[in-house]
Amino acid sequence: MTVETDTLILHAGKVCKHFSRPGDEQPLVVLDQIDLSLSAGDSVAIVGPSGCGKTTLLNILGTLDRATSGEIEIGGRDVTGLNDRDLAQVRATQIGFVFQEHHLLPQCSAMENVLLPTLARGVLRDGSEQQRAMMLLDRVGLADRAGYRPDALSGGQRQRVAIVRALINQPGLLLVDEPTGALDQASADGVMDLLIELNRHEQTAMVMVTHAENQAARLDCVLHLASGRLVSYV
């Protein structure tokens, strides 16, 4: 997607990504020369086989790993040699994570596994955070379900708690690992369309990886990575 330098949330430039292999001695070619810009509410949907580096590529731009080489500019500044504690920074306050999985802490209520996102940002509390928790939930239909743990939620239901969480800090970029694999048709097309909804609404810059090609194409531009490169899909 080309845009404006200036309205950049996500630039990727000529990112690879390489593994060696015991008794070889060329890598593993991952990602090659990848090319990915995006700014505020623009949609990106990657699809492609199982193995073929989609999680790898996401879990690059959210600086969860590291590039062989090539750039990452996170909301215009360049992320690529930052350390550990620095990105870790970065990816409390400017990147949300929705996984298959939505890894919510079985102990907490809803309320308070949105709210975890918050306890990195360092900042006092002054009670909005608890605001836009509520706000979230309530546009996601969960405003009576705060209290409850996730296992007296539904798959679905539990799905949009973690939604909400990786909303909570108001990031600039979200990014959406196959969020609809584990879940029955009606709650997968319930899923996506709060995605659309917040990504508009926020103004978020979204990356989902997905199988689901009919998922894909309800978001602003679908990618194939195959091979390692990225290409318009057809």
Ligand SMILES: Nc1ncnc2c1ncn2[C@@H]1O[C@H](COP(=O)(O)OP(=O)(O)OP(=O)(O)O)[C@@H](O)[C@H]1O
Given for the second form:
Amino acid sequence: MTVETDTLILHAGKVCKHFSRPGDEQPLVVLDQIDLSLSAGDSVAIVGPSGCGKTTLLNILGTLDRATSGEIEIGGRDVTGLNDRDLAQVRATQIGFVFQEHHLLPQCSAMENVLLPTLARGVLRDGSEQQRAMMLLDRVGLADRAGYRPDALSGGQRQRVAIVRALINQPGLLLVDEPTGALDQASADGVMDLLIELNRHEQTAMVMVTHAENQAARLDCVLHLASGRLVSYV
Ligand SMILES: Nc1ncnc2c1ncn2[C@@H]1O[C@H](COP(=O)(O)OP(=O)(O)OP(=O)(O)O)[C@@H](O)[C@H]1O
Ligand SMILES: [Mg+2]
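Switch from the form predicted on its own, shown above, to the form predicted in complex with this ligand and output its structure.
Below: every chain and molecule of the assembly, starting with the one above.
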């Protein structure tokens, strides 16, 4: 008999992050014993004032930065002790990032930007990436903009390209930092609709940092980061 277990996509255990401060013996404690677990399809909003550590937490969850102490598991694997090369492979295959700024390459078309992460994955291309890229661009209403460079796209369109780029490798985990900060209400709502639809449709676990309470409330759970601790909103 096989027993089905609900594999955790992400597990953070007792994660702490300290920054040493010049001229001060006491380090700045930004994250203090953070615990967080997500399974496939879960969505979590992280809210809190500017400077409280939201981006620092996302970077550590996404292995872009290392915790001072504590452990991170991605897809059931402890990544805490991995070297930089192995961490890059984990990121390329299992994690999608949407940053506050879109970080699209200006000299590349929307399609080329979307396909960039498939290069980092290090597998031979067989054309299926291109098909998936077009399917996702179509889903976000940009099929007819695939050949456009970022400077010929609106802010909301650029952010949608960045979201498609984050999803091209079918990551189990999507980490999103203030995706709509620079957008007007209608574009922000459209980007949120898209992220929630993809979270449900592709069962991608999602952690989203946002200042917007109405956006946070659309996710499964809202966690407040305060004094280095994550507290559930009730
Ligand atoms: N590399 C670093 N060295 C020293 N201190 C840092 C470093 N990175 C971040 N910090 C400090 O850690 C704290 C948290 O920064 P972080 O960028 O995570 O905040 P945030 O919650 O994302 O803020 P915002 O909402 O403005 O984006 C800040 O006080 C910041 O100055
Ligand atoms: Mg930030």
